[in-house]
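Only one chain is included here, represented as structure tokens and corresponding to the form predicted on its own.
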Amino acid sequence: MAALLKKVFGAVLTRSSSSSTLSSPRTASDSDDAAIDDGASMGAFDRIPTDVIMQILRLLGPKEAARACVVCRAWRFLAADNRLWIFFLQSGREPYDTVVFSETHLRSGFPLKMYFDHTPQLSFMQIYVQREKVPGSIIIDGGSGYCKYGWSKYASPSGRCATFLEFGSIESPMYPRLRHFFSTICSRMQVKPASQPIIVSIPICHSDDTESARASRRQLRETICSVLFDMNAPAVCAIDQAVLALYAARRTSGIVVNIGFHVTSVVPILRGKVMHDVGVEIVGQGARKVTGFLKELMQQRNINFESLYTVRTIKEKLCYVAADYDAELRKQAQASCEVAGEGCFTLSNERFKAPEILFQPQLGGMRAMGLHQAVALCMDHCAEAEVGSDDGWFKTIVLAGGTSCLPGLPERLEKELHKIFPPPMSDGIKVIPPTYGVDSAWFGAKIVSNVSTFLEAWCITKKQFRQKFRRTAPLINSW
């Protein structure tokens, strides 16, 4: 049927110039003298319901329903209909509320500028020709522990390694460091680094607002800049990890915690922006920790492993988050799995045990804030701050990083926030777990790469990067 459509269709879409295309369509905002016929008629189909035109052009696809625009205004009026466009948006390959979101909040690059309640004034044919023409981007995720990497285009990382440290000495310098990491990343994937734009998730560090903290932050960015420029990466996008696991779950404001290798760090961020200003809390525990403390409490029972990856499994299969702590003492949690290659193992009390260290640092022997701890101080120096129209803003707590996936911690978190403030400040406090697991930064990142402005708005060129580096000594730290 489509077939029999698109020839019937093709001798009226002659009438218009051979020229026209998808890349370069009218819309119905175009000045009427750029129709070829100005009469307002479409012929012999005034005669069909325009409901049975519109599913006409569903059947034909986006190209042929971009070339009906220039038959004459009454056509382009109705092929460019944000219905018809909304709908090839959804039968695309990324989810439609994903679409909206990165079209309507995230276009305009940083410093972020809203559109939300101007979404029906959006063209959203011209959104989907300029998504159609965004080229596929190499997305590196430079966790603390491990790094994703892989394809823009793709439905998730195609591949995990360790973490960058790995890759060299620390005591070297951090140019050859980055230069061997990328190196090694692009040699994995099997591709040029001058083939795409590469976008790079930069991990929170030197957190406080100090000027040395300021000049480390640009000097990191720089560095990864010149390592990929070098490499004749032909634009590069350097964003923080938080900020990244934030768009994953459709924010732009709101409080990360992003539960790394090494620590956790409470990270408030404004309309895409980290506010260093405001304060970034770091607690000295991470998965590494939580996976350590399993490790003592296995031994303890006498419990055989091969491996710091074994415990790691387990952990991930077995472990959760009690709901009430001492309550659950008093429950039967016993549970088993299997680790390939290692046998079945059998844990009680130590599957919530191990993850209470980060309620209960004491419990592993360890001085330090409790999660919730962390996170009521950052909402605390967010409240005094007075930044932002809206004094929710902060309320909004997406946790990220593999530990932070494990069941029931949103649920705690959320259950000792309100424990800690008194109303009208808990209320409207929501905890949303990682939207997508482990890679939520990575999703992020491919989110970005997907806007219809990503090149201009989002990445800087090595043209402009010399340009801004001979013009002014620290680098604008704003991507």
Ligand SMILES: Nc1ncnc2c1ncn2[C@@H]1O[C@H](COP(=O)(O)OP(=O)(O)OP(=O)(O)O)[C@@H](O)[C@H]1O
Given for the second form:
Amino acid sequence: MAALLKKVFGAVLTRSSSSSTLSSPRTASDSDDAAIDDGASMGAFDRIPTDVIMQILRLLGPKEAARACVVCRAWRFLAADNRLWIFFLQSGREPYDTVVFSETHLRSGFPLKMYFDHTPQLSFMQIYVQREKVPGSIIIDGGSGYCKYGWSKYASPSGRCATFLEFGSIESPMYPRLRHFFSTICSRMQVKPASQPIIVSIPICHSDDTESARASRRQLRETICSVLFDMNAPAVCAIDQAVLALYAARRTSGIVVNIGFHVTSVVPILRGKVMHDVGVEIVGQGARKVTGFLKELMQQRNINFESLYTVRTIKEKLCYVAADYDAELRKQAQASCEVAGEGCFTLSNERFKAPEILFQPQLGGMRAMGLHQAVALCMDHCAEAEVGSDDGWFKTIVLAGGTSCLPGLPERLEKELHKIFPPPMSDGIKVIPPTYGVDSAWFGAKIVSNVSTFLEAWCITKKQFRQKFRRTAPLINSW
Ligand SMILES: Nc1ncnc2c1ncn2[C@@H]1O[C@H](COP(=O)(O)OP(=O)(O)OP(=O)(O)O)[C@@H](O)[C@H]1O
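Next block, the form predicted together with the named molecule, ref. the form predicted on its own:
Entire complex below, previous chain first.
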């Protein structure tokens, strides 16, 4: 069918390319039965209803539709119709709501501008074509525990590695360590860094708003760029890990709660900017502590296991967050799972006791705020700061990090926040589970790297970097 239509269209395209004097096109929605163009005769094709032509264009696909655009004004009018290109975008690799989010919120680069608020509506054909032209990028989300890497045009990360085992902490802005890290990832991906832009996540570190913390953050960013440009990357884009997780949830403002490998960070972000001046909260309980506490609980019950990896696997398969801890203690919670090569493991209330340290760290012998208290503190700071025209922006709480995949966690956090805040402050609080699980930041980077304006709006080239670096040596002041 498509081949036949292609043939017919081919005939029309060839014939009509010789017709040059066409009158103005009608609007595609004018009349279904209207001839396509008054001034040019295309024989029987003139009598084809617009809807049918649209359907044919849909079947032929974007390449042929784009070709039809260059035939004449009338054809261009039909083939450039937004509805046709929305259809193509909807049938594309990326979810359409992600495309809409990125093209309306992220086109401008940073600082973000809501695109459709300020400019006339864009042509969706243009968006489609520009997105197709965006080169693929290497995405590296170097978490402090696990690194996720892969090609931006792929559906998910192509690989993962244990950063903490292989590279130590990448928070330390050490040139040789970063160089070793980036070159190892590139060789695992079997790509040359010089062949495409590289997008990296910047870890949530030096969270204070002091001059020295700002300098450390700038230095880390600068060292990442130096390393990548020394490896001949043509362009680099470096974005905070929490901001990427927020974009993955298709939001530009809110509080990101990243339950990381070592620590949990509560990060207020307004229009894509981390509000360090409002206050980033860091609490000591992260994924490692949950695994460690589960290990202790299993040992107390004389459950034997081979390694911490076994415990981690059991945690991922069996653990959950109780909606009401005390009520859960009175319930039967026994469940079993298989661990490859080690057999079957059965847990009972350890299943929810271990993750409970996120909310009650004292259970695991830690003196720290509970997750809900840290989020509430951050919300208080945001409310006091009175920044942003939307006074409820900080009521959207986006979860990120592998541990936030624990079943029941979003519901429990929301419930605890409602207990802490009376109305009207509690009105509209919404905790959003991690859409892409453990890979939130990687997917946020994928969304950015596929924006039609990615190269010019989000990347810095070596030349631009060197110019900035020279002007403000030894550190770049703003970027
Ligand atoms: N479904 C799951 N349930 C519970 N825990 C999970 C699940 N999936 C992954 N995890 C845990 O998440 C942890 C890894 O989290 P993640 O990959 O987000 O860390 P990271 O990105 O290295 O951390 P950081 O934000 O500190 O850089 C591991 O301990 C893993 O066991």
